[in-house]
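Next up: a single chain in structure tokens, the form predicted alone.
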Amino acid sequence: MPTINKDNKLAFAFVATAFAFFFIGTICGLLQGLVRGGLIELPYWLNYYKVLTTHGISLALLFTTYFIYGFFYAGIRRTMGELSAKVRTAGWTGFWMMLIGTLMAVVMVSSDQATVLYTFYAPLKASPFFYIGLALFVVGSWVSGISMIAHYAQWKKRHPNQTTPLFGFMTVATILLWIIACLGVAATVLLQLIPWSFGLTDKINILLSRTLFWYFGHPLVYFWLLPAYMYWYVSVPKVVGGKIFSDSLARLAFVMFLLFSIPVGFHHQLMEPGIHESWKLIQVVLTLMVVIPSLLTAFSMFATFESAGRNKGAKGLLGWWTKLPYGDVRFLAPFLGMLFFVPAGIGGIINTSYQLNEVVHNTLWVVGHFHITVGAAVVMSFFGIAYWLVPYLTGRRLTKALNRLGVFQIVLWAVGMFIMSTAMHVLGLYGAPRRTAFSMYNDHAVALDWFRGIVANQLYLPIGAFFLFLSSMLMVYLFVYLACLAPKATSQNAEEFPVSEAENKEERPPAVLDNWKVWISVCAVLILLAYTVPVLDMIQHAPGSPGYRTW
């Protein structure tokens, strides 16, 4: 029987915490769907906006971040060796800081002191302890993240002139993206929101706070996406019986994601006054540049699938499709996530385009786009990871019966997400708003139409949410079963952490791709070019606002 090492315990602590908040967040998601469909009305003490805040924070921030860190710790241990005592201690220190900060924020939200939605937009004003909790969560994530970078530095010291293992390289890229992106939200929380919430300042510069939030908020999407890409690049080829199409191409894509996902937050503020159009245009162009590494990733994945299929005897132009292991939940989950990501990517281009954004801004379209990006492409990939990572960390096995249950869970999730997100997209085009509870606007004709469409119908929201809820409860059950009750593995049938080889073993990526000083410098220059002038203008000219509590 394989022994559970100290590093796996650290990774499992993050993953288990992630699924605890997944459980809470998905219950809130069901309640939201039922309210938006007009099927129930929540009591005053549990109002819609408190549920919306809990849903957003639990799933978008807590589930994702804790799961990613657990995945990373397990992966760097697998590819770059055992963690040193100092790295492991720093990892646990960061974990406890994150958890204490999380509990502070959760207590404030549950006691109705911080119903400020996931974006905590000013001038909505929460308790200062909510913002302090967020700050502690971010700082804790930095401590753990820096411990992973330290592990990478130790590996480089022991292996001079060697290329970093691909998983380690991608971990460093993602952690750097997270730390650089968090500088914006840390600045607004520490310098604006906390002093304002304590009453030390009377007013807050709303435009500046939203700009600093979206400096963080857009790369946050890539902080979610890059670990999913890591699974696609590093592990999925092994699962399908293939190899990585090109190690160098994968590294180039991650460097480009780092450069083009941070200095682009203005495309979330295209409708905001006070930012000159020229700056918005620059950031829109930089946003569209991220299409390049996205297409590189798509090309690499389908090249891997074709190669694996042909090695299994596939014939004809598309015969390799029939050779993919659709009955293996480790593949089916990320594969369906990839399919969802095709319309998600197209929707992202629409949201980024100035004129088209005017049509869909502040509508359910954006919510639908968010759900098929994060709730499908990212979360389904995380499900696929969990099915082997949890037994890998706990020394148990994913049996055939558990795999079949997993396939059923993934299909349930895909059906629910398809129904709900399709309705959200079309309802958004008809003008149905986001960030609002159920309303018929005094039986206005437009609002009545939202319940009459064949495709666009607000009743599809609770139907989709119900499928997603069933799937999420099954996922939680399977997580607990895989962690505690599944058959124990032996040394012969222990679950592996799948790491693929490159198609060309002789391939040696260009050394410059592994030189982070270069890419951090380029990233800093892009950020300064994109933000310095408009932020100085906001500091000098944007008016301040007092705080409001609307709940």
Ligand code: HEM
Second form
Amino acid sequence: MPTINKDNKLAFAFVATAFAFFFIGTICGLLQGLVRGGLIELPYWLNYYKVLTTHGISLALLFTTYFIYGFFYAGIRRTMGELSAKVRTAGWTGFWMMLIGTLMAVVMVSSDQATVLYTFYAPLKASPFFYIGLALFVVGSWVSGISMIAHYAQWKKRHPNQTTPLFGFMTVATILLWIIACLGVAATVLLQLIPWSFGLTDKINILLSRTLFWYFGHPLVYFWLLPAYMYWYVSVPKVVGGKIFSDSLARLAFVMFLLFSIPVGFHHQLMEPGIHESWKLIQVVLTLMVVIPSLLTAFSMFATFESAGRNKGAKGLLGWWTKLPYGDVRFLAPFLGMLFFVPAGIGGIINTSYQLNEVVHNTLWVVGHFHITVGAAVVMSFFGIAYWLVPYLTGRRLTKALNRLGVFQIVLWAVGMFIMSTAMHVLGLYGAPRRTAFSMYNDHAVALDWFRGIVANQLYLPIGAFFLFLSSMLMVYLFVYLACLAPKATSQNAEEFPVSEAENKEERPPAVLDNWKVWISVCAVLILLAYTVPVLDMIQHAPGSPGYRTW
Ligand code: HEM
Ligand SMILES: [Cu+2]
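Rather than the form predicted alone that you just supplied, could I have the structure of the form predicted in complex with the ligand?
Zooming out: every chain and molecule, the one shown earlier first.
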């Protein structure tokens, strides 16, 4: 039987915490769907906005971050060898800091001291302990993140003239993105929100705090997305029996994601007064640049699929479609996620476009959009990873029967997400707002319409939510099963961490791609260019506001 090494225990601690929050978060999702469809009323101690806060934090912030860290630790161990004792200790230190911070924030939300939604926008004012918890979570994630970068640096030292394994390179890119992005949220939390919630200052500069939030909030979505792409680039080719189309192209795409995802937060503030259009325009242009690495990624994936299919004897222009392993949950999950990502990407371009943003801003459209990006493309890729990662970390096996249940779980998720997000997109176009509990606005004709449509119907929310809920409970069950009950693996049939080789073995990516000093500098220049003037302007001119507690 394969022994479970110390590094994998660390990885497993992260993954298990992720699924605990997945469990809590998706129960909240069901409740929200039922409330919005007018099917249930929540008891007085559990208001809609507290549930929504828990949902957003548990799924978007906690499930994702913990899962990503677990995946990264397992992957850097797999591709760059055993962690040194120091790196491992730092990893655990970060883990405990994150967990203590998380628990502080969770206690505050559940005791009704922090119903401020996962964006914690001022002037909604939570208990200081909520913000301190968040800060601890972020700092803990830096400690662990830096430990991974240290592992990479140690590897480089031991292998001076070799190319870094692709997984390690991508981990570094993603962690750098996270650390740079978190500087914004750390600044608003430490310098604005904590002093204000302790009553040391009586007013807060809202425009500045939102700007700092979105400086973080947009790259946050790439922090979720890049690990899914890592699975697509590094492992999926192996799972389908193909090779990585081009190692250099994959690295180039990641560097571009780092550069183009940070200085673009203004596209979440297109409707915000107090920021001049020219600055919004700069950030919108930088946002749209992200289309380039996205298309590179799509191109690589299909090139890999095609060559894998042809190796298996596929004929004709599109015959390779029939040769893909749809029955293998490790493939089906990310593959369906990729399909969701096509309309998701188009929706993203719509959201970024100034005039179109005016139509969809703050409507359910936006919620539909991020459920097919994070909730489908990213999360389904994470499911695909979990099916082999969990047994890999615990020394068990994904048996044929478990794989079949997994396929069923993925299909349920896809169906639920399709129903719920389609309804959300269309309802949004009809003007249904996001972040509101059930309301008929005094039976206003427009609100009544939200219940009459064939495609746009508020009742599809609970139907979709119900499928999603069943799927998520099955996923939690399978997680527990794979971690504790599935048959133990022997050294012959142990689960593998799939890592593919490149199509062209001689390919040596240009050394400059591995030179992080260059990319961090370019990134800093772009940030200064996009933010210095507007932020100085905000500090000087934006008015302050007292805090509000609306719940
Ligand atoms: C069982 C699965 C899920 C269901 C049924 C569900 C349902 C919902 C519903 C009904 C809303 C509220 C819309 C509103 O009032 O504005 C919502 C909001 C949200 N969901 Fe989900 N969702 C699910 C999974 C996910 C996942 C996996 C993620 C991310 C990883 C996610 C992230 C969010 C976020 C960030 C919000 C917005 C919170 C806010 O506006 O403060 N959801 N979800
Ligand atoms: Cu964004």
